[in-house]
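For reference, the chain that follows is the form predicted alone, supplied as C-alpha cells.
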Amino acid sequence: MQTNHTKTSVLPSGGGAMLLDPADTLVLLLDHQSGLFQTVRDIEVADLRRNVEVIARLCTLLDIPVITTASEPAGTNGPLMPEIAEYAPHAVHVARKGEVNAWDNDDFVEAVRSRGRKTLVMAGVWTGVCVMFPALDARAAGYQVYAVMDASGDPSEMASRVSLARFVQGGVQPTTTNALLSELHRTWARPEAPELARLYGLVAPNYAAVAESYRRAQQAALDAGQ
C-alpha cells in the first residue's frame, strides 16, 4: 500500500492551508457514460464533457492519480467517455459488479485506499446518485471530499439544487472545474504555466480570447519598436 505524501503546498505564511494539496489529492471520475449523458438537463453536455477533459488533462500535467469506474458499461448506461482515457492515460479503471454506489464495491474502495491520499475530488453522472453516494460514504470513512459540480450532471435543475444542498449538509465541499484548476495551479511561477494557461482557455473560452488579444498587442508593440 502506498503511503501519504509528506510534501505540502502550504507556504510559511500559511497560504494554501485551506486549499487542496496536490500531493494529497486523488481524483475519482464516476460514471461519465454516454447513455447517462443523454439524461442530463442541468448543464449542457458539451460543457460537462469539456470540463471533464480539463480535469483529465490537469491530472496528467500535475501527476495527480485518477480512478474511473462505470455502472453497467455494456448496458443502457453506455461506455465511458473516451476523452478520459485519451487525456489521462494513467487513470486506473475499476470495474463494478452492478453496484449503483461505487463505495459498495470492495475493489473500488481498495483502489482508493491503496493510493494513500485523504483528499478525494469526485465528479460524475448523476450528481445526486453516482457522486453523492460514494461522497457521503467517503466522508464517513474519514476522507475530505470535494464534488466538482460542473463536471457532473443531474436529470433536472431541481435534482442539481437538492444535490448541492445535500453535499453541504453532509460535509462534502462543492467546487467547480475552474476553481479546481486554480486551486491546484497556485502560481504562474512554475514550468507548467503555458500548459495551464491553455487549460484556462478550455474551461473559460473567453479567457482564451483575452490571452490571444494580449499576445497580439505584445507583438504589435514589438513590431512598432523595430
Second form
Number of protein chains: 8
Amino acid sequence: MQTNHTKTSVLPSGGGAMLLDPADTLVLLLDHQSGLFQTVRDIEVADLRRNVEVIARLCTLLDIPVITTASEPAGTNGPLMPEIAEYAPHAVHVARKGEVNAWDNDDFVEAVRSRGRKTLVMAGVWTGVCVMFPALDARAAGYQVYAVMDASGDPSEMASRVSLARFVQGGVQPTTTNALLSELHRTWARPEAPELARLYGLVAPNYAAVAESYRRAQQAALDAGQ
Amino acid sequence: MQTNHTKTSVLPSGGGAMLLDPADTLVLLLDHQSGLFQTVRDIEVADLRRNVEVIARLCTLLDIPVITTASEPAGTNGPLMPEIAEYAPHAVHVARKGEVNAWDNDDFVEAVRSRGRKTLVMAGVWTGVCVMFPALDARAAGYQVYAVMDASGDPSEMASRVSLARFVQGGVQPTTTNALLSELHRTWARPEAPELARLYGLVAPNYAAVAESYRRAQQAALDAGQ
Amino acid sequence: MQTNHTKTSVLPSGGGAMLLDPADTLVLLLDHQSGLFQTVRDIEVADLRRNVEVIARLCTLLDIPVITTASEPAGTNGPLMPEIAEYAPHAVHVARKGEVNAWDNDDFVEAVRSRGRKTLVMAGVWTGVCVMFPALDARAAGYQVYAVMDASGDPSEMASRVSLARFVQGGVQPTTTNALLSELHRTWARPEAPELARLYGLVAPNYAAVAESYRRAQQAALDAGQ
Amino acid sequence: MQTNHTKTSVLPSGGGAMLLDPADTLVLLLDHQSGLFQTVRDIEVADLRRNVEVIARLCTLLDIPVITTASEPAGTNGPLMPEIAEYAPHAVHVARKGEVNAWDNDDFVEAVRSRGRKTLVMAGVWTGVCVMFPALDARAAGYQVYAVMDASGDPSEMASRVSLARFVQGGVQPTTTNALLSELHRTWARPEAPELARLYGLVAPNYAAVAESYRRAQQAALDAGQ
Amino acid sequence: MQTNHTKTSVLPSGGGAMLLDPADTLVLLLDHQSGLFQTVRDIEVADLRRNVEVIARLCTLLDIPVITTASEPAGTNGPLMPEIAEYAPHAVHVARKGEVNAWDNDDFVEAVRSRGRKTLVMAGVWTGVCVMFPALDARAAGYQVYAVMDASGDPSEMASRVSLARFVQGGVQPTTTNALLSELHRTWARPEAPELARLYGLVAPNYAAVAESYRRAQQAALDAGQ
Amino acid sequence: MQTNHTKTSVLPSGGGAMLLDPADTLVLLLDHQSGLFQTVRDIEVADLRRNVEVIARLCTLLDIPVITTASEPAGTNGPLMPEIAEYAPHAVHVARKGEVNAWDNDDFVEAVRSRGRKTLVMAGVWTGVCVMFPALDARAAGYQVYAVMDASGDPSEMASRVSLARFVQGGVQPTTTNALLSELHRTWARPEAPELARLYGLVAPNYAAVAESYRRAQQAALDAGQ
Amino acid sequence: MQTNHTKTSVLPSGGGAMLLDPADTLVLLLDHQSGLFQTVRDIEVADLRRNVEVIARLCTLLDIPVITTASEPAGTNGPLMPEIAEYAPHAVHVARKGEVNAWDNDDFVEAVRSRGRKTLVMAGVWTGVCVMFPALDARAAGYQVYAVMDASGDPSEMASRVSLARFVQGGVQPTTTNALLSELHRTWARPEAPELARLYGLVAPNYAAVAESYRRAQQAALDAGQ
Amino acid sequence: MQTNHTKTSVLPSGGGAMLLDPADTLVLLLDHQSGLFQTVRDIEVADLRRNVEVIARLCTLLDIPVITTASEPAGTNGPLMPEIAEYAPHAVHVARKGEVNAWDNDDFVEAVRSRGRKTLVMAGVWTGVCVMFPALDARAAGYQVYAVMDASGDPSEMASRVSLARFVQGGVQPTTTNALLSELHRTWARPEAPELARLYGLVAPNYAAVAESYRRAQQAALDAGQ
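Next, give the form predicted in complex with a further copy of the same chain, keeping in mind that what was shown is the form predicted alone.
Every chain and every other molecule in the complex is listed next, the one we just looked at coming first.
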C-alpha cells in the first residue's frame, strides 16, 4: 500500500516532494480526555499534554484547521483537555453519538470532507483505537494520513509498538510532534520564526535551556566587550 | 502481501471499512497452558491471563465463536487456563495429536473451516510459535488474520519484537486486547455498554479506578446538592 | 536507631526472635484511594490493589486487626478501594478531618493506642507521605513499624527509592506483601494452609500456575497408573 | 549519626514529632542553571524544573524564606532558571566568588545563619556536588538537613543512587518534592488548600487530570439532577 | 519483495505451507567468535552461546547440514566457540581469506550451493554485519533466508532494532532459536521427542524447571497412591 | 548493629581483617526449588542456577561445609535443584516439618550449631523470606551472616531492593556469588587456581570468552614464532 | 517501494550484490550541532560523537566524499562538532539559508548532484527531521539512501522508533556506524586493515580491550617461549 | 561505624569540614585490566575508561599521588589500561604475587602507609572485589576510604547495588568521578580552572557541548556587535 503521493515541489531544488503540504493539511485531535489519560503508559501525561498543546499552538500560528472530538465527555472518559480550546480557539468540535471510531460518525466525516484537504494529521488517546480506526478508514477513503505517536497514548509499551507496526502495515505514516513541527516549519526565514523557536522549547525542554544559555552567553560577551 | 480486504461499510459515513466485522470473526485461543506460562517474559502472567479472560468474556457477550486447543495438556506443558471455559462456556475445544502447529491438525482446521468465517483472531503461548505458525498457514489458506500480542506470550523481549516483525512481514495484523475490545465494541449506544465498560476496567486497570472516582464524585455532588 | 526488639522466641530453636509476632501486630491501611492511584508510578495499579487485597484477606484469615483511613474521600482523592471492606470486613475505619498525616489525627492515634499492640504494619498511597509521616511519628512514639512497599505507591521510581532509604534511616523496617504473608504464615502445619497457598497465588501469579501444573501432573500420574 | 531531632509536637496526638517544622525551615536552591541542566540524566529537565517551580510557589504560599545561589552564572554553567525569581520573588540571591561548595562562601553561610532557622531544605544541580557538599558541611555545623532528590539532578542514574546512599550515610534526610509539599501542607483544613491542590497537579500531573475528571463528573451529576 | 514461497503441504490439513521444510534447509553459523562476543550488547553472552548450542544439537538430532565459518580466527576476533564442533560434529568449516561478508568468499558460496538446498537459516555475530551481508546477498541469489536473532548478537540495542528492520525490509525472515526449534520439531509424535524436550529446557530455562516440577509431582502422586 | 567482627589477620599486611574466614564459614542453601523458581523476577533462572552451581562447586573445591533444606519438596514448591547434590555431594540435607523459616526448625538449627562455625553464608528463594528470616534470627543468635543476593531470588525488582535494604538494616552483609568466590579464593598462588578460574567463567560468562581468546592468541603467537 | 538496486557483483561468488558500492557512495552529515545535541535522548552524546568521528575517519581513509551542512550555526542550534573537519578535512561544507530540510536548499542539492553518485549515506540530528526530510526527498529524486541511526539522534526513544519505522516505510535503508564500517571495509586483505581495526575499537569500545588483551597474551606467550 | 572525621576547616565559613582534603588524599587504582573490563555490566566500558582517565589527569593536575596495581597482568585478566600511565606518569605501580585482595600484599600496603596520608580514594574492577576488599581492610586499619563507583565496574546491575550497600554498611563513602573532581576542584578562582573545565567535559560529555555552544554564542554576539 503506497503511503505517499509525490507532490510537485514548488522549490527549484525539488525539496519537499515527500513532505506535508500545509495548505492541504487538516489536523484531527481525537479523545484527549482526562479519564483516558490515566490509562496511558507509553508516555508521561505531562509530556503528552505538552505535545498536544504544541500542535494546537502550531495550527493557530500557521492557520491550519483543527477538528476535535470526544467520546462520552460527560461520562467516565472525562472532559477534553482544555489547552486545545485555549491554544487553538479556531478548532471546531464535533460531538459524537457514542461511536468509538470517529469515522463511524457522519458529522465527523462530513466535517473532514467539507474542508477539502486530502492530508490528515491525527493524534489521540488511545493511539491503537481512537487514532488507529479513523486512520485506517481514512486511508480506505483515499486520504493520506499521519499519526502523531507522541501526541497520542496507548495503555502499555507493547500496545505502543503494536500500534506503530499496524500503522505502517496500513499505509499510515507515523510521526512525532517534533517532526510535525519541523515539517510544517520548513524555514527559519519566515516571520513566525521566534514563535516557532519557542515551540521547540516546549517539545524538547532541553532546547529551551539551550536558548537561555545562548542569550546569557551573548549578554556576557557584550558586557565584557563594553 | 495485502492484509486487509476493504469491506463494504454498512454505515453512511463509510466507517469501519478496514475494521473487524464481528459477524465474520472467529477467535482461536491456542495453548494458554500453565506450564508454558512460566516461560513467558514479554508480559506478566497476571496481565496475560486477565487479557485472555477479557477476550473470553467479550466473545460470550457479543456471541463470537471461540475454538480452544492445547498441546499435550497431560504433559509438561500443563492444563489450559480454566478461566477460558469459565468465561466462554460456548468455546469448542479441539484436542491435538502432538502437532506443535495447530494448523497441522485436521480436526482443528476442519473446526475452523466449518464456521464459515474468514477473519481469524488468534492468541496463544508462545506468540512466535503457537500463534505464528497457524497464522502464517491461515494466511496462505486465504484467511484474514489478527494476532493479539498481549493475550499471547513469548520467552523474551527480543522474541516478542521478532514475532511482531514477522507477523507484519507475513501479512498478519498485530493488535492488542484493548484494540480488539474497542474494535468489536464500536459504539456505546448498545445494550451491552455497561458490561463492556467493565471489560475496559480489566484490560486497563486504571480505567476501573477512573470509574470509581467518577461515581463517587457524582455522589458527592448529589449529596452536596441536597 | 534500633529497629527491632529481640523477642523471646516461643520455639526451642530460638526461631522468630526477629520476626513479626502476630499477636502484637496491628495493620494500618492508609489512603488507598482511586484518585491517588492514578499518580502511582512505582508499581502497576493492578498489582498494588491485588497486594492490598492479599493483606486484607490475610488479616481476616489470621484474626489480625486492621484500621483504615482516607484523606478527603468525597473529594478529588477519591473513594477507598472497596476490596478492603470486602475482604477484611472487620476493619475499623477512622475518618480524618483534613490531616495529611494520619498521626496528626487524635481519633486515629487513639484507635491505634487502644488496640494495645506495639507492632504496626503500614501500607498506603503515597508511600513517601501517607505511610512515611505516621511511620516516623509512630517510631517516635515507641512503636515498632513495618512499611509494606508493594502494597503502597509513590509517584515515581525515584520517589520510591527515596522512600525506601528514608524508612531505613528512620528505623522503619521495609517489607513486601510476599514477605509479610510468609512472616505471618510461619508454618504449613496449620489448618489455614490451603487458604494461605491461594494467597501466594495472588501475590506471585506464577505461583498459581505452578499449582495448576502440579495438580494436573498428579492427575495424569493417577490416570496413567490406573 | 542521628538525623532527626524529635520535636515537641504541638498536637494532642503527638503527630509531627518527626516532621518538618515550617517555622524553623529555610529553603536553599543551589545552582539550578541552564548549562548544568544539559548534563542531568536521572530526571527529565521538564520534570526537574516543574519541581523547582513547585518549591518556589510553595515557599511563597507558606512564607518560607528562600536563598538562591549560582556558580559562575555569566560563564558556561549558564543563568539561573528564571522561574525561581518569578514564583518566589522573596528569594534572596547570594553571589559566589567561584566556590563550588556554597558552604565555602562566607556570604552564603552568613545568609543562612542570619535566618536563625535550624532546618535546611536543599535542592540543586548536581545533587552529588552542589547539594552534597553544603549538606554535609551543614550537618557538621549542627543543622538538620533535607535533600530534595527530584528538584535536583545528577549526571547519571548511578550517580543518583550514589548520592542517595551518601546522603543517608552522612545523616542527611532524602526527600522528594511531593513529600516536601505534603510535609509542609499538613492539613486540608487551611485557607491555602485550593492553591496547594494546584501544586499537587504540577508535581504529579496525573493528579491534575483526576481533578478535571472530578469537576466534570460533578457537573454531569448536577446537569442530570436538574 | 516476497519472502516466502508457499510450499505444497504434505499434510491433509494444508499445515506448514508457510513453514520451514527441514529437507530443504541448510544452517549457516557465522563468526561466533570469543573476541566478537565481548562486543555484543543485545543479548547476554551465556544466552547467546546456549542458543547456538541448541541449534547445533538440533541439527545433529534432525540431520540438518551445518556450515561454519570464522573471520580471522587466529587474530583479534578470537576462536570459534567450541560448542558448535562439540554438538554438531557433522558441521563443515569453511575458512575465509579475510572477507567480512562470507558471501564474498567463493569457497563458502560454493559450499552452500553444493548442498542444493534453497532455504538458508543464518545466525552469527554481528547480526547487522556477519548475518546481514550474506543474508541480503543470498536473497539476491534466489534463496529463502531466515535470520535467528537470538543466536546472533549486535553491539547495541539500537543496532539490534536496526538489524531487525533491515532484515524485514530486505525480505529476510527474522526468527528466534525457540521458533526455529519448534518449526523443525513440528510434532511430539516422533521418536526424537525426549531429546527435543530437553532442548526446550535449554532455550527457555524456566521450561526445565517446569519439567522438574512435573516429574516430582507425578512421583508424589504415585507415592501417595501406594 | 555491628556487622563484622574484625578478625586477627594472619597476614603481615593485615589483609583480610574484614573478610570471610573459610575455616569459620558454613554455607546454607535454602529452598532452591523448581516451583519457587518460576516466581523469581529479579534474576533470570538460568543465571540463578548457575550461581548456585558455582557455590556448590566452590564449597567442594575448598572443603567448606554445606547444609541444604527445602520447604515441602513433595508439594507445589517442587524439588530441590539437582545440581547442588551433583556438585556438592558432601552437602547435608535437613528436612523441615512445614516451617517457612528454617530457623524455626530444631533439626536445622542444631545442624548449624553442631558445625561450630560462626560465619553463615546464606542463599535461597525467596531472598526476602527463606533467606531473610533465618538471617535475622541467626544475627540475633550471635552469628555473622552474609546473604548472596544473586544466588537467591525475589518475586519482583522492588522486592529485591527491599530485601537488600532490610539485610543492611538488620546487620546482614549482602554479597554476590562473584564476590564470595573471590573472597574465598584470596590468591592465585594456590593449587586450586585452575579450577577457580573455571568458576569465574561460570559466574561471569564473558570471562570464559576472555580465557578462550587468551589461549588462542598465545597459540597464534607460538605458531607464528615457529 | 524497492530500496535496493541489485548491483552487478565484481566478485566470482556474486558477493556484495546488495551492499554499498564505495565508488558510488556519498556521505551527508547533517546538523551535528552542539545545541541540538542537548536534546538527543536515544543515544548518549559521547557515543553519538564518537560514531560521527568514525564515519569522518572512515571516509578519509577510503576516499569517500563528504558534504556537511548546518542549520543556523551562529544561532541557538550551535556550531558543528569540530571533529568532522578535524578527521575529514576533505569534507565540503554547504551553508543553508534557514531551510530546515537540507533538500530545500539549492546549493546543497546541487552539491550532491554534482558528485554524480547515486548512493547517499546520511546521518544527522535530529534523525526524524534533519535526516528524514532529505532522505525522503532524495528517494523521490531517485537516489538509493541509507540512514545511519546511531550517528544521528532523536529527542526520545519513541521518536527513534518512529523514525526507524518511517525510514523503512519510505524505502530508506536503516543502518549503523558499525555496519557501515564493515560494509565499506569488506576485506581484511587490504592495506588499510590496521587503521580499520582501530575504527572498530572506537565504534565498539570492548573491541579495543579485546585487542589490548590479544597483544598482551601474545607477548606473554613469546616471553614464556624464550 | 563513623565514616568521616570532621576536619578543622581552613575557611572562615567552616566550609569543607566534611570534604576531602587534597593534601591528605592518596588515590589507588586497582586492576583496571582489559580482560576484566569485558565482564563489566553496570557501566559501559567507554564511560568507565574515560572516568579513570579523568582521575589520572586530575591527580596529575593537582599533584595527588597515585598507586596502581594489577592482578596477573600477563594472564587472562589482561594488561592495565594504558591511559593511566599516559595521563598520570607519576603513578607508582606495585606488582602483586597473586593476591586477589591488594591489601593482602605487603608491598602494596607498605606503599600506601609510606605516603602518610589517611584518606584513600579507591577505584577498580571489580567494584565488589578489587575495591571492596582493600576498602574494608583499610577501614579496619584506620583509614578514611572513598570508593569511586563509576570509575569501577561490577559484573551486573545487581552486583553494583550490592556493592554500594556493602560499602555504606562498612563505613566506606561511595562517590563518583564527577563528585571527586568537584570535591578536589573546590573553586574556580585557581590557576588550574581551564584544565578543570575540560575534565568536566570528559566526565559529562554534554558539558563539553555546552561549552562549545557558549563560545560560539559569544563569538556571534561579538560578530554582530562589530
